[in-house]
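Below you'll find only one chain, the form predicted alone, shown as structure tokens.
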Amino acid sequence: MKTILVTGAAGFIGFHLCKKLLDLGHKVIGLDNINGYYSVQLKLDRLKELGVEEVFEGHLVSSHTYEDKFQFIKLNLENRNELPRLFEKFDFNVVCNLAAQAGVRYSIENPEVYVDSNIVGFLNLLECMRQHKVKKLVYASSSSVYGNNSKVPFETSDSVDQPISLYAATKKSNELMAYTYSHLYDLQIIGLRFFTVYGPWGRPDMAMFLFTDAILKNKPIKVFNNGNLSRDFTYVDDIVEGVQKTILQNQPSQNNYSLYNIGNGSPVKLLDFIKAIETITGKTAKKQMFPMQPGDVAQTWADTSDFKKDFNYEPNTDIKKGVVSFVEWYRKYYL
């Protein structure tokens, strides 16, 4: 059995990791700053069905459910002083980081939480990975990195220097920084970039959440570049097995780091995404059509061939029972 550190552990994927891990048999110590971007109480609400009641900042608190096998300490990762000991009181075998200031547009009105969050913070962690002797880390890039490439499906041999959004350019310097870390210290890194990700407790920015949120309440949905957009949907379930593969099995590439696209492979046209949405729910959404959003794609499509080869990634939910999955989970917790 592991002793892995999850940042990020209060987000989306972050919590559907720690609930893997933990049901595995491994000990788990989670970490988050449980920010304002969205909804704190959510972040909370996840903790709790991990049997963590109360958070404090800097401060330890065990679970409920799991015991001492899963720990949580909110914390920031720019934190030069308290992440360092962290690293003293826990002997890791492994690094897992999804902590990042996420979403695009939010990047465009206020850049400087990105440079704080992901780069900084992951250099710190980089840091305290190499201080003290921990050897392997995997790690959340994305698919905004690749930009407005015309080529598809997307291949992690594409070239990636054009990121048209600070956050895929804060993603594109963690790949940088991983590498070069890799390279010097010997550390064995895993970075996978994430395609669209959806799934019950989703994020409250995300298309999914906003769509169907809106259609329920008979409110309009906003409906960008007219609907020409398609999108690598990926079921969380999907992205968790992916994950912990990477996390507990050893890389079979003679490289110490390694890239991987993380999706389903198989691309969905917004407008069909709307409509399985209008077929679950029994309503009609009230389209409101829009130009294209600044920092935007039009299309992403992953190509997760090498993933599949090294570590048997098979995604395996349609987006049918996806959708039916989130509304679900949606009713139950908001209605």
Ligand SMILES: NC(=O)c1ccc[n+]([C@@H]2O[C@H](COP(=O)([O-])OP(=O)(O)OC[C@H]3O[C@@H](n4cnc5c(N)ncnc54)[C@H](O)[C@@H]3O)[C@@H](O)[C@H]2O)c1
Contents of the next structure:
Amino acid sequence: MKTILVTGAAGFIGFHLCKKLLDLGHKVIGLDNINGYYSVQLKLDRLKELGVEEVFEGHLVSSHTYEDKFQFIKLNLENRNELPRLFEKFDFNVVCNLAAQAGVRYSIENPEVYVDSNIVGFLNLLECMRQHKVKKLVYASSSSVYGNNSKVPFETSDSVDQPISLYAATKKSNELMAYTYSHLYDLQIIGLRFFTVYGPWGRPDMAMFLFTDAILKNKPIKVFNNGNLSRDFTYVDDIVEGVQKTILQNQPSQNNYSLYNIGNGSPVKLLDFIKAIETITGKTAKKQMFPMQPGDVAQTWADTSDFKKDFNYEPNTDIKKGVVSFVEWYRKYYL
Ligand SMILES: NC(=O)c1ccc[n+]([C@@H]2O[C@H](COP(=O)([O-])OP(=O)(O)OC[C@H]3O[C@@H](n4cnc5c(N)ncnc54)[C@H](O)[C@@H]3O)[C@@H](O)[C@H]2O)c1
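Having seen the form predicted alone, could you now give me the structure of the form predicted in complex with the named molecule?
Every chain and every other molecule in the complex is listed next, the one we just looked at coming first.
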């Protein structure tokens, strides 16, 4: 049994990961600042699913369902006074950093929060690990680091020196900082570039949610780049399966630092994605066509061969199955 710190535990992927690790019998400490980037209620409801009924700034709360196996703390990663106390209290075997200010478009309007959460917060975590001799870190990077890479599928050996949003630039910075800490302090670090994650309890700022919500309410949907976009949509259970393997298994390579793509490996055209939602909901989308948005990329497609080889990773949820699960959850939660 391991003791694992999961940051971003009230977030979409963090919530699913905590549940998985707890069901496998591990002890999990969840951390999140529960910011208002999107519905705070949705974040609190995810925590309720994990047995956490109430949260108090800076205080650890135990889960009703998992008891002391799951404890949650509402805390900012930027808090340089309180974060080290958490590392004094627990002897973490692994840290998994999923907390971040996500979203490409929001980073155009709100650059500061990306630097605060994604760079200052990430540095604080690395420093706590160094000082408290926690040897293993798994952290979320993003397919957005590939920017306008035209060569597909995207491989981790491709150049990622031209991020086209500040969000992407902070994720690339994380990869560089992580490398430096693994080199200087002998930390084992695995970076994972996630590709468009969707599924139940998903984020309200993402296409899956926005489209389903609008289609069910007979409202128009905004389709960017006139629909000429494709994404390597990856179902959340497949992502979580991959993340838990990197947390629980030993690093296969000799190197302390490794970086992988984690995606479905099969891009879906945006218009086909919309069609899948139309089929499941039995409604027709009212599409409003818009030009490309600043910071957005035309396509993403993960080459996951390294991850398959090293961690025996095999995503097995196709888009039709995944959309059914999302729409079912959406109806149950909102309607
Ligand atoms: N969902 C995707 O498609 C996707 C794709 C690529 C990368 N990622 C990355 O995966 C990770 C998880 O993404 P998600 O979709 O679950 O996002 P999310 O926004 O649902 O979860 C992130 C959580 O981190 C918390 N948080 C943000 N800043 C914080 C801070 N400074 N201190 C403490 N908590 C903070 C937020 O309150 C939120 O609950 C993020 O790092 C994100 O950048 C996600």
